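A single chain comes next, written as structure tokens; it is the form predicted on its own.
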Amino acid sequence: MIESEALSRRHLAACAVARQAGDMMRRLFQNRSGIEMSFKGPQDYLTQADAAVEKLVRQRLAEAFPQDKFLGEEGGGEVSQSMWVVDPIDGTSNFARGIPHFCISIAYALDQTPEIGVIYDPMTDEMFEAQRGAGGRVNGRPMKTSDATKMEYCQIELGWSSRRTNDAYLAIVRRVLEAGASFRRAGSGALGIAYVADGRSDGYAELHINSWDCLAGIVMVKEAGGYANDFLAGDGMLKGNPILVAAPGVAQALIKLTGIGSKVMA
């Protein structure tokens, strides 16, 4: 068993090493017509610069930590015990389009429970972080999901996957509609959780998404007093699953019109 200390050591490096990846991330996008590009399937981006971050995260974690395991979006890995879960551009459309809205994102697990979680988005430098238990924070402000109780009055973000099919997608974006919601969707799934966290969206949920995309953001939204599904359930570290998190007032609401997740406990 991990001591407080020990994973609170966890959490102060994960945020260096996401502020040092930022800055490199920073600059590549600023100098990125010298990158190339290429596609790992439809819509699925790839660039330089992801294996460039994710070397450097991975490398710096194991300095610190060399009895941590790793997992990553662009080197694999393996699960462990105790095991760092990273992906080192989310959001990596709008890097390779020229647009300032990606991440890295960096979880701490110990015996498959996300307790440390870690996102930094260098354009705005904005560092979304939370420990369980402890809180969650951006940029030392603490984290709280919106207020939010009616659907008419709320604004969802859908992600898009190309693992389902689209008419799935559309179908609910059609009820979230229906509900009287207005949704968006801008690109990092990663971003988007962080968001529910801090109250700028009230939901979000996407049909299938990976723990590299998604484990940071759900210790936040818990932290932030949200909701969010079993999704690691089964297979899901390595495998992924669907993802539903919330503000507490419209979980179940959303629960029902997206099909994720399960009723919410009073």
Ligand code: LIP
Given for the second form:
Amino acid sequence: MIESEALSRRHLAACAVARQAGDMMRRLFQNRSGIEMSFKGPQDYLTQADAAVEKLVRQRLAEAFPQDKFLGEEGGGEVSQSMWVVDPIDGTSNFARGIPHFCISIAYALDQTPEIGVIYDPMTDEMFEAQRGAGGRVNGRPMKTSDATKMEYCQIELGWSSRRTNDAYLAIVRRVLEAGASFRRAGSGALGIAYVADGRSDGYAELHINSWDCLAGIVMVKEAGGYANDFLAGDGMLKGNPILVAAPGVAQALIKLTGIGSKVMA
Ligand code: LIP
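Now show me the form predicted in complex with this ligand, since the one above was the form predicted on its own.
Below: every chain and molecule of the assembly, starting with the one above.
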């Protein structure tokens, strides 16, 4: 069992590390001409910045919480009772192409329950953070999902990667558009999910996403009164899963349109 004081220490530390990592990301982004870019696969970028930022975060969290384990996008890791789940640069393709829409995502999970989520956007200087049972905030302002109830007034972000077929993606795009909603794909799942928590967007869906992209945002959406599917079902922590987060008034409609998630309990 971990007492609430230990969770609070981790929450504060995660915010401090995210800001320090964000400062590094901003410097690297502004001097990116010297950074080596490569591909992990089709449309799957890797930059030296991802590795450098993850190294910093691993080091700082290990110093503060040596008993915790770490799972990172670049360096991998293991599932443990007390663990950090980190994407050093979510939105790597944007970073590599000079598009200022990316963030660091840090989640802390205890017995595979996401307890703390921190997402920092260094380009807008926005710190999104939440702790299970203690609300969620962006730069200190409480976050709340939108009051949307009608799809024809909604904007939904539909994440994409080459990990699922284009036909499956396009089928969801068609259904969402035919329901009257507008959609976007901005290339950072973590920021897309944080925007649902803050009511800027009414839903985020993706047929496959990794735990390091979405776990922090799931804490925020739940604390902001939104719906989140059971992302960690099966081996979601290590293998990823589909994700759906939504404003409560459109959750049922989006479950039906995307085929992700299960019936919202009344
Ligand atoms: C990305 C996600 C994005 C998703 C891609 C990719 P990365 O993470 O944030 O939303 O569509 O699957 O995984 O690779 O930029 O850290």
